[in-house]
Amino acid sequence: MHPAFSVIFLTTLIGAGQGLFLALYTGQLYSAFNVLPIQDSHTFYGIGSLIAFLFLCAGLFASFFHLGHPERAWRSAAMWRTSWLSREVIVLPAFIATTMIYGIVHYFDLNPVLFTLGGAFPVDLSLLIGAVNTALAFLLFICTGMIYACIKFLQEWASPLTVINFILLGTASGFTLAALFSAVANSGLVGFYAGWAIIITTLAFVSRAASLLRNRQIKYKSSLATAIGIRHSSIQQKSRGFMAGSFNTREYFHGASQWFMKSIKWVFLVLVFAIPLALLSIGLNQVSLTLLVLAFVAQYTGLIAERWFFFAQANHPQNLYYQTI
């Protein structure tokens, strides 16, 4: 497939925003159970939610460059009963709005205790909003991943690993960003977030490596014989039938060389996993703002390369017919 950078930035930016919110809410839950020190609601959760909100809005803005008629974007939600894309279009604004409300409640201290569980655990308004938004975050990950995993004829995508990778990669980048934000805010939670970022990044590496190995062993259901409807043991294609390019040859093939495809795979493996894991491990023992900035920048840059590879690796069956150029 031909990777569209609008979709690449959409998925990576909202993934980081989702991950950052999940990191903030995880820290709040730990604090509520007195496992972590309580953070200032105004500066930590309020500003942190604003950063997550900005990432989400940037991703939403990038998505409009993928539309031929942005003024008709609202129509994309009409098929929510059958389309994962329509469901994503509904869930994404809901998640953005709830993230904004979560941040406002913290920033302006509009956070009364609603009730107490077991006589010892107070449940305030932000905990309830955060629980709803956590469900929306995972639902958004599922909707985004299923847009691609539900396409059965693109065998590289048609796997539960697609959804799992979207969840783990987005969450990993969010927790890495949370470690950086904690260092800037001087919150004392750098070790907590860096430790979780290491764990989630390691899980993401296992999952992504599993998908790469799976895709190497795919036995394609389509062949040149099925593409042109001729049953013969030996078929050679001499021409694609026309000289100029077309929509099909532009949009369903990346046009990159095999060398480039192999190179970018190793590039994203190093940037998304190796470098951040090394820098975050150092950050556990030695809080360094520079190292944490480098960890997030390297990981996010690698995610752009990873998402490009994800789209480019999908081999549309129509390329069997147009393979000779």
The other form holds:
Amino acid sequence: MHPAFSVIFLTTLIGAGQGLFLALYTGQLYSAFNVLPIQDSHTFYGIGSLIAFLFLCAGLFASFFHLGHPERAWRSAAMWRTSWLSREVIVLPAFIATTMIYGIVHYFDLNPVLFTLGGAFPVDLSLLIGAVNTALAFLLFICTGMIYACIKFLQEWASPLTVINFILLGTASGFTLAALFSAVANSGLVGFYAGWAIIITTLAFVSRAASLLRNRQIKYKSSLATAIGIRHSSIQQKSRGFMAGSFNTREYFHGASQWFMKSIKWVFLVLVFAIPLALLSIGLNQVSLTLLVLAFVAQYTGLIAERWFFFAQANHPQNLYYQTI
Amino acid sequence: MKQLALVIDLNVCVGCHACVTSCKEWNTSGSAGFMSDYNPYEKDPTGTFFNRVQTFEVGEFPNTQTVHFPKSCLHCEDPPCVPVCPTGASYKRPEDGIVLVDYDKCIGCKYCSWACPYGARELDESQKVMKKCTLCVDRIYDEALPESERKPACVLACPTSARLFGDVNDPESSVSVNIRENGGYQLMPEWGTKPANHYLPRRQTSITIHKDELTRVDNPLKKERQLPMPGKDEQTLDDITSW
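Could you output the structure for the form predicted in complex with its partner chain, given that the previous block was the form predicted alone?
Below, the chain from earlier opens the complete complex, with every other chain and molecule after it.
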């Protein structure tokens, strides 16, 4: 497939936004159980949610560049019964709105205790909104992943690993961002977030490596023989029917060299996993803003490369019909 | 349930591209809007087409067969492009099984084209909506046309009648009979899309002759050859002489 930067930015930006929200809420849950010191609603959760909100809005903004008719985008909520894309279109604004409400509730201190669980555990409004939003965050990851995983003949994508990768990679970048944010906010949670970022980045490495290994030994179900229905082991295309390009030659071929495909894979493996893991490990012991900035920038840049590779690696069966001019 | 479709006879197709040009001509003049072209007379011309003829070579030299292969939307009975459409712009008509795009609803997200294993859909660069073969839905029901012309433009244009049009779910239709009796098949059956369009395979007519069949056992000349040569003044009528 030909990677579209609008979709690359959409999926990486909202992934980081979702991850950052999950990180903030994880911190709040730990505080609610008195495991971590309680953070300032105003500067920590309020501003943190604003950053997540900005990432999500930037992603949503990028997605419009993918559309031929962005002014009709509202129509795409219609077919949620059958289309994962339609489901994403519904869940994404819902998640953005709830993230905003979560931030507002914290920032303006509109956070009454609603009820007490078991007589000892007070549940306030933000905890409840956060729980709902956590569900939305995971739903959004599933929708985004399933858009790709549900196309069964794009065999590189048609695997549960696709959804797992979207969840883990997005959450990893969000937790790295949370570590950076808590260093900026001087909250004392840098170690907590950096620790979780290391764990999730490691998990993401395992599942992404698993999908790379899986895709290395894919046996394609379609061949020229099934594409034109002639049972013969030796079929060659002599003409695709036209000389210059068409939508079919532009949309489904990435056009990059073998060398580039190979090297971008190592580039993203180093940028998404190796460098952030090293920098975060150092960051666990000594809080250094530069290191954390570098960790997040490296991981996010790496994710752009990872997503580019994800799209480029998918081999569409229609390419069988467009082998020769 | 009715399912209109094309049956393409690869045994007859000569690869002349008449179906390609007639399709483009009819549909670019249609009420649904033109099929845009960019740089048509310059370097790298590109444009929207619903139908293409491709050429394949099967086998190794010298035992090769050239196969001309027309490809357009197959109007699948279980079209994977329809359920993925987020707006409902892509739909399959229940009354005749034609898969169509509502150009007023399409947002141009290209997701349906990703979900088509055959590459049958193209984004029109000018209108920014997804386009595909309509089976000339604006022709086949047009009562202003004489009945014999209520067929897709490609079918009418084919000089060798390699393209047949009809209801593949009606067992008595000519397309069904052809599929049944001439080994009609579907493309990429492995994805379960159940394409409505079928292809008829290359067929070679051959007979087996054994050596003893090369000379006729009951050759009448054999007997007649034994007759004596008639004299020069005798009658030479065929029925009484050997020549």
